[in-house]
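Only one chain is given next, in structure tokens, and it is the form predicted on its own.
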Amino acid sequence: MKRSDVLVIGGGIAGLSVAARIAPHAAVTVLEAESAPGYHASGRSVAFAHYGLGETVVRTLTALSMGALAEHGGLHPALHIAAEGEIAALDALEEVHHQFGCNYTRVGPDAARGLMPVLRAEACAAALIDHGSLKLDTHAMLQSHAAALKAAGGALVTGARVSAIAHEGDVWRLTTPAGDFSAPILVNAAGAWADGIARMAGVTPVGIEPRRRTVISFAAPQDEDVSRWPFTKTVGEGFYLLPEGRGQLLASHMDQTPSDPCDAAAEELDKAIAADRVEQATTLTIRRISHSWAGLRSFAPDELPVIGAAAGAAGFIWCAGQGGAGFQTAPALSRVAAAAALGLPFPEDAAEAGLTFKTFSPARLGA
């Protein structure tokens, strides 16, 4: 039996970031089911930090995280486009950018096409340019947290899929192929599998729903350097599109198909929808999809993160439901989760922004 002060289940961005925060204060071990960290959602995220995602709480966490994210992200403009019938949605998004003090510009269709020359006229009646958005290096972020964990004396154990959880006295005991582990504090950062871990531990699930998101990759127009094209996203149902180097483009139709927890794969219909939406809104022709993948983004019923102690289960801490904002909220949310796990005060800057432990508590979901 390998003893720690804290066990974290899940080696994605949620688990690694909170473990790195905890490690200077307590002996922490991260248990990852796969052969490497970040195998599932975290390893498949496009991870572009912007304010067109989530609602007020998620956007507040994003604002609190932007300074730290700059270490592993490069400035890259985000172009939010609206067709004629979507101007009200663009107005609302502009108000969000104003509220959070973003460096942005509201522009007309000509200026938008100056940045994104392949846009069709009917796809963009107006647009908003966020000059402060960030293209994140997800691999660097994961490795940075893993290195910080190790430097503080913590451990990351891969190939450690949890098969049994027991609570004996004040200690959680976990069984895995990599051995048995115990700790008085157990942090559930298992992403799509978070409710399954809770059931295994005899804890009431919170209703985490995994949703599949599909991304396709295809060649840019011949002899066209697209690296300066902005991240382009419709304000309503539609798609996003962004460059991947000089000659490749990535796109998604922003699907949110409910799924069981699994090793997600892109389905042909989703790939076809993504390609069609790009071709309908731009002059691009997608002759061949060179690569595609899918990941599971996990949501609580109210689509807010779930952070905090489970009722009636001493030492069981939720850290789940980050949705599609795991990377861009990790710097702030990991501090909230570490404080919840260690019994520390709520982070001062987050409190000043109007957040509290109650904001994220599983109690709001009856768990």
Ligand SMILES: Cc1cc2nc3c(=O)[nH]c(=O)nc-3n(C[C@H](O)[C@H](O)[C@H](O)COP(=O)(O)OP(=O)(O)OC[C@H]3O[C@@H](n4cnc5c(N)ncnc54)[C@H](O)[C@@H]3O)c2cc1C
Given for the second form:
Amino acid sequence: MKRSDVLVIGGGIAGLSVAARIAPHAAVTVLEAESAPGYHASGRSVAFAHYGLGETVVRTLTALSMGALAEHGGLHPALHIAAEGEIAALDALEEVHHQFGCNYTRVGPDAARGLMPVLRAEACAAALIDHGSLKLDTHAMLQSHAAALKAAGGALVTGARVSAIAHEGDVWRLTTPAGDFSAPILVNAAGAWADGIARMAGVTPVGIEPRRRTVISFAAPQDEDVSRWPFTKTVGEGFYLLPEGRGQLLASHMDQTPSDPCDAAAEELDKAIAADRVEQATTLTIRRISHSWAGLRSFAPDELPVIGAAAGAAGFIWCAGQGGAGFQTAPALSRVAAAAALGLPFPEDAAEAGLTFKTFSPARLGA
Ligand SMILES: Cc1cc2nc3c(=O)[nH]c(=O)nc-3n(C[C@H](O)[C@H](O)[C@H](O)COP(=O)(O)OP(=O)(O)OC[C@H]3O[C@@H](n4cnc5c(N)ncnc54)[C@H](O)[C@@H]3O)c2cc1C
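Switch from the form predicted on its own, shown above, to the form predicted in complex with the named molecule and output its structure.
Once more the chain from above appears, this time first in line as the rest of the complex follows.
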């Protein structure tokens, strides 16, 4: 039995970022089922940070994270586009950017096309340019957390799928193919599997729903320098589109199909819908989808992260429900989760922004 002060289940961005925060204070071990960290949702994101998703809490966490994210991200504009019937949604998004003190410009269709020349007129009656959004290097983010964890004496054990959890006295005992592990504090950062981990531990699940999202990649027009194209996103149902390296573009029709926790794969219908939405809204022709993937974004019923101690299960700490914003909120959310695990005060900047432990508590979901 290998003993630690804290065990973290899950080597995605949630588990690695919280473990890196905990490591200077306590002996922490991350247990990851797969042979490498970041295999599931964290290895499948489109790696962007912006204010075009989530409600106020998620956007507040994003605002609190932007400074730290800049370390692994470069400024890249986001262009939020609205068709004729979507101006009210664009107005609401403009208000959000105003509230969060973003550097943004409201523009008409001509200026939008100046940035994104392939937009069809009917797709964009007005737009908002967010000049402060970030293209993230998510691989570097994962690696830097893993390195910080190890530098502070922590451990990341891969190939360690937790198959049984027992609570004996004050200690959690976990069974994995890489050996048995114990600690008085157990952090559940298992992404789509978080409810399953709770059940295994005899803890009430919170109702985490994994939802599949599909991304396609295709060749950009050869005569265009698409690396300068903004991250372009419809304010309503539609799609997003962004440049990838090597003359490729990525697109998603922002699907969110409920799924069991699994190794998600892109379905043909989703790929076709994504391609069709792009072709309807732009003059691009997608002759061939070069590659595609899908990942699971996991949500609590109220779509807010779940961070904090489970009722009636001493030392069981939730760190789940990061939805579609796990990277852009990680710098702030990992500090909240580390404070919850270590019994430290709530982070001051987050408190000043109006957040509390209660905002994230599993108790709000009856767990
Ligand atoms: C297509 C797509 C695009 C996205 N784009 C963005 C974006 O632009 N910006 C952004 O901020 N976010 C984005 N996201 C969301 C972001 O990727 C997630 O919020 C984040 O990765 C969730 O991290 P996680 O660590 O909770 O989950 P995961 O990365 O899934 O990690 C959970 C880990 O737990 C492990 N695990 C599960 N069960 C066990 C067990 N029994 N024992 C041991 N280990 C276990 C799994 O193997 C897994 O590695 C996107 C997501 C998708 C799918």
